[in-house]
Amino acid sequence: MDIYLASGNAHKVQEFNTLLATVDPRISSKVRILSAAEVGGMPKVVEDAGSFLGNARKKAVALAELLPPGGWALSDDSGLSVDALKGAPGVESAYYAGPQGDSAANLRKLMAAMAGVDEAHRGANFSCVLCLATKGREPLFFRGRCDGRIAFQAAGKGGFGYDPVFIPDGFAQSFAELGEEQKNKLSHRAKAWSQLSAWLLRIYG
């Protein structure tokens, strides 16, 4: 089964391909995670549904019609949500700071917007809905979030977009500083890869 990420972003396909490899052998042997640039790129979007389900819906069926016989179109539509923000960024996680999706500047601009909020009213969360699509098929929907709050500080290299501010229920320390390896523990995307690969065994298994 070749599944193709809807995304111009290398690092989740790496990221899609490290979750790959955790799961079962009966899976892991019989499917492929592809980038959408083998296909000649993921085409263009407006991710205007206003939810995480609606933008990821566009973005798998529209990859889905550039696919050969039997390919799937994976979409992970997803992003943070904060209380004191009421809900914000949510689905404009990636542009919450402009059109440019500059990841830093968004970091510095949910910062900014943190400042002086106490510890108690730090709570924010990730969500993510993955829709995996092919042509002839409805949609499938999985499901997955992540409880934490928001760090007073960014910390840590590792990960990516607002992973050094946020710091997942249970822990001290931002999904930044915690490690790829653990963060596919935790994560969101971990949790809704889960409700995939439990679909994807019942298939293979």
Given for the second form:
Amino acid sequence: MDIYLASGNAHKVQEFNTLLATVDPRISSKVRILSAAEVGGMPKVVEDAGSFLGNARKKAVALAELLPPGGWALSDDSGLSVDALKGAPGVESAYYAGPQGDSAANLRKLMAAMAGVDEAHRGANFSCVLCLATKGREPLFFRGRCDGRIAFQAAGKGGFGYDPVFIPDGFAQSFAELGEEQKNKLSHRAKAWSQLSAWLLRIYG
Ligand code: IMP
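Write the structure block of the form predicted in complex with ligand IMP for the protein whose form predicted on its own appears above.
Complete assembly follows, chain above in first position.
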């Protein structure tokens, strides 16, 4: 089964390949994760559905249309929802500080918005919806969520996006400090992936 990632984000391609390497060999031996670049690149999709699920659906269906017969498109729509900010940045996570999608500017805007918010009100969660689509079938969805809190200061060099300021429940360090291996055990994307791999196991196991 060839799964093409409906994303232009090289970091996501890397994270999914790392996740695939950790699953049951009955799946990893039959599944290949390929980049959308293999079929000419990810088509432009306006992410205006207003929900992670709606945006994930748009991206996977758009790429599925371009794939060779039997090819599957996998999209990921994810983001950070902060309780004290009424769920913001949410579906706007990538473009919180403006359309250029600058991660450092997004982080600065988040930390400014959270200035003065006390420890007890810094709850947040990362959510991820994966959508698997192929031509002629209704798309499938797999979800994951990771609860935690927003740190008072950014810390750590690993990961991407909001990783330096998100501290998952049960830990004292940010995702960026915990590193990829630990993050891949508890992240929203890892949880959604584990739902997807359970589905793959039912099909190929
Ligand atoms: P998407 O590519 O439209 O799904 O946008 C997701 C955005 O949410 C990214 O650009 C990041 O800003 C943020 N995000 C999603 N997942 C993570 C993560 O695992 N770590 C840090 N930031 C994330």
